[in-house]
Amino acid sequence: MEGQVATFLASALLVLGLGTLLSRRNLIWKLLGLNVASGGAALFLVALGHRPQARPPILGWGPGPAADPLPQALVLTAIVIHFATLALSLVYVIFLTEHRHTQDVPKLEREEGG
């Protein structure tokens, strides 16, 4: 029941954060969005890695089904390279509005072509 419920939220955090980066026009809100929808797609993999009763995979616990540690190292690791990225990401979007004075991107890609 827990990977059911942990999988539907990642759907919706997934579809909310997609949403608001398609529908914002402001570059924060678009990041922002972004980090959601990373969010939901790491929730997704560990919900797709829970496995019901399920044990640490230490020796010696004894026997029965042990959980599988991939996925999670797997998404501690996407988490670590989006923090990064997101913050190499807002100092351009920084650097940006610094420049241009605008944080719009139909504005920018205007300014941009002509």
Given for the second form:
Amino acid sequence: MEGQVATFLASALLVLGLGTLLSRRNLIWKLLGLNVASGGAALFLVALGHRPQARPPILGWGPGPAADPLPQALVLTAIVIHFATLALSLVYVIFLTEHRHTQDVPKLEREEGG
Amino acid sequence: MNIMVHAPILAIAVPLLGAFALPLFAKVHRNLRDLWGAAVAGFTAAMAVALAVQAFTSGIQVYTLGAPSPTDTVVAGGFPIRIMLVVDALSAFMGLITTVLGLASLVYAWRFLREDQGKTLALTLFFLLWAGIYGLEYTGDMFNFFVFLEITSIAACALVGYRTWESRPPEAAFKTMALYTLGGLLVLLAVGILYGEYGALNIAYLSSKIRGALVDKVALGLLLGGLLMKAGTVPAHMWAPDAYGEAPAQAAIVLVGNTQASLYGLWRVLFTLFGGALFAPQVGWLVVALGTLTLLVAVLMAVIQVDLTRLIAYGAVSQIGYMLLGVGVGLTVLSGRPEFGLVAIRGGVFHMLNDAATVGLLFLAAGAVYRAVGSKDLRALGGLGHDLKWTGGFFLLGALALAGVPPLNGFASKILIYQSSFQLSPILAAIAVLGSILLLAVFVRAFQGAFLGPRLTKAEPAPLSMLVAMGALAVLVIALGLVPGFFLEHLVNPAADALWRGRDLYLAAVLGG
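Right, the form predicted alone is done, so what does the form predicted together with its partner chain look like?
First the chain shown before, then all remaining chains and molecules of the complex.
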């Protein structure tokens, strides 16, 4: 049950994030969308480790099923990577704002043409 | 300790360490930094070449991280739990391309980059990108593949936006970063789906389990989307001209290697992970269609470019189309295995090596022009041939090779692609030939505009290190064109065979038996 809820939430976050990325015209909004989508992907990976009635995967916590620990390890890596890409993209937004004084994609493209 | 056993991991770990130690050495002294960079690059190249020799002579090299012995691939029950590096002939071939491009870039950068414009940081990013590309090519683990994909993305985008004091590079870098991140996200989701379904991340193990269920198709679609996005194929090609156009020349040629590594990932996914024949005709036709579309759109866009590096960038994108066309034709006919399928894959794989040399040479020549006169606008350039004699010659050589004029190297691989795609459908071959003719026209015009005519400004000739890097690639262009048989026999054919019928060997090398 929790696994399905988490998977559903993850898909919702992905759709929301990618929708924002495509529809918004502002660079910061686009990055926010991308970040929400990355969050969705991370949640999706964590949800994969779900087992019915499972405990946290810690040694010595008694018998019974335990959640799969590997996706959690993967997600830590993925979160760090997404943090790095977000930080780097934000740096470029700062430089763009300094040079062009706008974060609006249509405006940036118009200036380029003219 | 036998160092050669550890060559696969050393080729990745040494440049990674080299990257992060470089700024520390630069704090002490510039010469120490240069010495360190040369030592790291030399060692990495030696490892990659030695590894290639091993892979070509004695078969697939497997390296298991954290195992008692690097060859202990599976635990009891035949299940691979550790991260693995698997180097077959194709990986080794790609490693050689990466080595050539990396060394050329480094030699060129020595005099091309200026100290007051952050030379140390550019070199650091270069080594990081280099390590990531080797990682992509050598890894045998899907999540590891994603991690290296993102390492290359971050390092590549940082290099694209390296000239932050100008207004266009940050924009190009942002665009590239957004598309790379999106592509990486798709790959991550596919990795998650495959892990959820089969409980493993090892490519060979996954390949032995995949039977073509619906989830497999979803994962394949996501991987295709993500990797094609990163390779810069139409319709996700918008970032490529910006990125190639704005990156400093020494970084642009490593970006070519990065793009090719994404293509290699695509081949690996299609032929090894998904067993080639599983979805072959439909996916093969998709790859062929995208390849044809890419080369056509890129060539037509190249016609209207007025910026020298953007023009070369579209040329580079069009060459990606030829590679997709060649290997796609091979994939389409994989189940029947007619002779021309193997020829097509050979053409596609050979074209990767030729593209690295040719496009690399063009980008380096354009970088020399930019350094000499501070502009890359074709409307403002002219008469540079008077001062930049060598650079002009190299540019002309690269342009002719790119357009596939015999006896240069572009012709040697394109003829294989023309022949084999003609047997699949004459229309494909016609489009491919048409693309080459248009490229010739576009690049001859660019050469004429930039290098011929009366002298407009006094240009300072390129320094020796830049000429050496360009000369090395030019020698490669000529050598590949004059004796293609030698390179085909010793490098390309084994690599193409690894795609054509090497999947069983790959699986056996990792899973045993």
